[in-house]
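Given next, in structure tokens, is a single chain: the form predicted alone.
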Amino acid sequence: MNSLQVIPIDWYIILSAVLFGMGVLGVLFRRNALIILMCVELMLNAVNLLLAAFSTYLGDAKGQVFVFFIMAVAAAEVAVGLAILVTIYRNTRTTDIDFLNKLKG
């Protein structure tokens, strides 16, 4: 019997959601850039938690592909994400959202 069969799906749900939750907190009240965009993989990690569990539960390896496939996404992202932020942060000297909101107009 596979390790990750014998733990329930539930607890893996229920892991999931956490995590997704506390990356949905993060971006919702933090203010500093770099923990925002660390709050985003923080939810693209939980949703591969779930798929890669659902995928070893149900056997199907397609899930597992689908995670590959977000990994390199958000690589790309924070690849970019980071800098965005150096150049930002080169020319104001700060990363706070509130301060960079003034920006715009």
The other form holds:
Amino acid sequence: MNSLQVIPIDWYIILSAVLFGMGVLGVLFRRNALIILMCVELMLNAVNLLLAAFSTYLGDAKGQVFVFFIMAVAAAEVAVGLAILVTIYRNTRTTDIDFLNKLKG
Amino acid sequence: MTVTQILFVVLSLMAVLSGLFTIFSKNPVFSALWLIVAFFAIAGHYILLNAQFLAVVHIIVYAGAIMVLFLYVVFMINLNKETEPNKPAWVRIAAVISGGMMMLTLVAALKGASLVPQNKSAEALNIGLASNLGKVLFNDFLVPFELSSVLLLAAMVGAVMLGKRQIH
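Starting from the form predicted alone shown above, please give the structure in the form predicted in complex with its partner chain.
Let us now look at the entire complex, which starts with that chain.
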């Protein structure tokens, strides 16, 4: 028994939407820039999961290759993001994003 | 319910609950650790989807590399002395409403997604294996693959440059 026959694709769609919504909620909810980066990772994972699910259900490997590229972009994003975060912390001694309002008009 | 469906529900509950703990933990270390649990649950989903190679790569990249990076940053920047103040109540209520509406919109938009009838041949079930993915990656996606190496190099140089202490 493989998972394609017993699990409808709708279940994966709902799960991915819930995970993505949780990521959005975390980005809007927290003030710590570190947690916000983690929530961005959660959103990327929701997208990855749905891509892999569609790829398996269609029997097409291209979706899974796209997941690899998203992982590469996520790794690059988190490396640069954390470097920026460390620089901000070194200059301001805080990771509170509400403190970083110098660009506000 | 079959065993596969029970596994799906258990893994989904694990992912969603640990994601919620990630968001609502006060201590960033606990957030990072709960996020690792969520990543492992998602890796379980990949195995359930017959994407074995993807599951292994997911664990290596996310639980192995990205979360170690997060934990190092948590340890480097000392967050213990300051208790993070919360956003004002109306911002938090607005955040919950926006997140919920985003979720509803996504579900509503994707609910009617109809796939063409899938071919359940033996070959179609093996697409998640490393040999098959390697063929697709190096035949159809060779140029994006090479470009992603340039992207990773640029990100590495950028991270080192940003992390270097500036001398004035």
